[in-house]
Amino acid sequence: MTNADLILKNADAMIYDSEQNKIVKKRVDIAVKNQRIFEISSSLQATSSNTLDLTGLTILPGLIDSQVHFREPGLTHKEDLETGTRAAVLGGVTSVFEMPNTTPSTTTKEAFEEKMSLAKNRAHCNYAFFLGAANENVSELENLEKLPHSPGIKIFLGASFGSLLVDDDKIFEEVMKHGRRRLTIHSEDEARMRARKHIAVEAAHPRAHHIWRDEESAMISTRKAVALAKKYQRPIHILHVSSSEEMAFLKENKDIASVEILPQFLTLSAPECYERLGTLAQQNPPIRDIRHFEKLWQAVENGTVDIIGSDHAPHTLEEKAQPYPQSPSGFPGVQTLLPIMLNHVHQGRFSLERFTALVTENPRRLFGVRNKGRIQLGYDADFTIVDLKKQNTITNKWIASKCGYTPFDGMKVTGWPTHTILKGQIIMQDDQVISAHQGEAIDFEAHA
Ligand code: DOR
């Protein structure tokens, strides 16, 4: 195989085995030609010029983070498409789906196209943009969801950050009716949270955050979403599921609802995280207590959870320093998703096969990503290469996001990304971006 553009040699790879219909770890060499996976073989002949010797390392399909907020346009003091995607590739992420709560919100074709042009020639990883559902664009949604390079429509049922909110049940039902693709949902009940806001105000400390925005707030909204999804036979995706009750309910509704979880829900818990990190641990829905923590892990293990996303949601330290509850919710995560979850793999919490499915195969399948998310012949040669044994410490200094911090600062982990590869081109190696601005718009399978 001398005419390959790149040969990845001597690594284990998490390849898709179509006979078994699952991801398996295999010692194989991979050849890339014309930006695609061209050959997978137990031993490929290498020439020095086009070969990467990856002895001791493991090749994953390029990671897809299906929930990030990159803040451009309008909020670029927090993050922009260049810095957000730089953070992504440093963290081993090759593709992101970006959220619509920017300024302006991405609720029109024009706003979507503006984002597309802002990303072109600037993004370091591949990108796709959600369209936001709003009271004003309901009748347009079935057209908007068909825009190329979009994973579909996102709806906020509870206010989080930005002005996007649909808190009227009738409009939510209209949103459900207008479109066919999987509807992606921020599920917290606005009315209950408004009625309980005094809890946060009186406590004046983020330790009350999960009490204010309690599990029932999430449950009311998720029950409503599933009932409407069933009525209209419209698949839904519930983002950042945070509670034990929702997981038990969603386990019984997998026919219509897919489920996302966040690394922070599997790593931090209340009250410890709020006492130690204050508003740096504040996000919506909130990080909850240990009762939920254990049940969330069970949901990862028993197959209720489909996807791990980061919900990368940076705010500046100055903004975070405002007194709670004026302090904004959310913190960065696109760069830390992989090392944090590899550390859980190292600690035996779950298998590398299962983790790989949650960040590659499942987002690929559920959102219909074209040609990415698998190590299989013909797929785009996007890879995330990791050293499962490398010990490292996550630090604020390593964080490329504009906000410059992570709630995981100081955390020692085992497992670290060594290379990020897009279409056969090495983008990140040894914590450095070595080839800039190579990201492209992600394609999705045609949908009627
Ligand atoms: O905590 C959050 N912050 N949750 C969200 O859903 C939105 C996000 C943001 O955009 O800041």
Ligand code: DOR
The other form holds:
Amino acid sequence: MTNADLILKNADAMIYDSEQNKIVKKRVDIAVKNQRIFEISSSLQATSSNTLDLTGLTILPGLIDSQVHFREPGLTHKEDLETGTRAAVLGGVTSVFEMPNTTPSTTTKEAFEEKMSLAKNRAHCNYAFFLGAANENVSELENLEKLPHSPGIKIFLGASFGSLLVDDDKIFEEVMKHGRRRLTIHSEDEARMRARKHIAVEAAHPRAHHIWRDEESAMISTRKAVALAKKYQRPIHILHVSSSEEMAFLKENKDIASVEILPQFLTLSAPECYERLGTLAQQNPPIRDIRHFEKLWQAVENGTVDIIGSDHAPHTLEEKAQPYPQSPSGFPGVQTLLPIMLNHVHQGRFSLERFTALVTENPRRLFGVRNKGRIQLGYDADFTIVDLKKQNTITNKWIASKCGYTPFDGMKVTGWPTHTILKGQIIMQDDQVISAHQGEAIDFEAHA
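Could you give the coordinates for the form predicted on its own, as opposed to the form predicted together with the ligand above?
Partners and other molecules have been left off, which leaves just the chain.
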């Protein structure tokens, strides 16, 4: 074997088996050369001085978190691209797709290029930026979705601000018509939520959040999105689905719609989370009650769910302390996604193979990520290495996000990231960033 730049030895690895067309666990050694996976073997001769003995550990393809809000530009008192990506690599995430609801919104080529410039030489993990659909850029979307290093177009049908909120059915239809790539959707019906906001105001407590933004608010919007997607044969991706009704509906429409779920929907439930955490548990769409909780897990297990994303959306504690419903929705999650979900694997809720597909292979496939998301010859040497048996406690002190807290503070978990590797370079080891600012822009398959 030609001398390798890095050899990973003595670990189980979640390998993509092309013959079986699925991810399987195998005990292998992996060699990296020129930033790519160069050789996978049952026993590699350690000819590299840079050999990492991973006895007792497990190698995953580098995790892709396909929904984060890093707040830069314009809202950097909450988060920025440096702190957000630092949190990502500490949590074992190697690549992120960042959302367009910054200030200014990412609705033009110029705004997109500004974000690219801000991330260069500052990001700790790999990055890509969604473009936002807005009232004024509909005719440009077919060109904007082709910009390199973008996963495509994101549309807010509810719960946004300014021109990013598209609550006009005619404009939504125009957005659906203008483009070919998978359209990513925040699906809540703005008109119904406005009509029901009095519920939140009168309750003056976040325990009413899932009642105000009820299941029907989501269903109205998701039915509309699927109908238009089928009309124009435009694939769609429904973000952060939190209701059992939506999951049942989307299960019957997998030909056109892919589905994301969040760790918090699989870990917390109402009303307990709101009584214990108050506005720290407030997000859109909301965490719902136990009836939905069990159905959401069924959707993970039966294949309805395609992707787990974090919806990392930090606000300061001062902002969160505002009286409900003036308090903003959203909380940090990119750093806690992996340990929370590994704990669910440990508890037997689902398999490591299934979890790995939801955060690597499926986002790679659905969004056309090039050379990432698999442990396969020729792919970029991005790895997330975990100790499936390590017991730890998630704490606010560990959180690298500017907001400095997590609603999971104090949660004991089994399963923890030990190393984050980008293109064969160790970025994080044992809860420390040891090689900073190594993130690069993510490439996607060409879209004619």
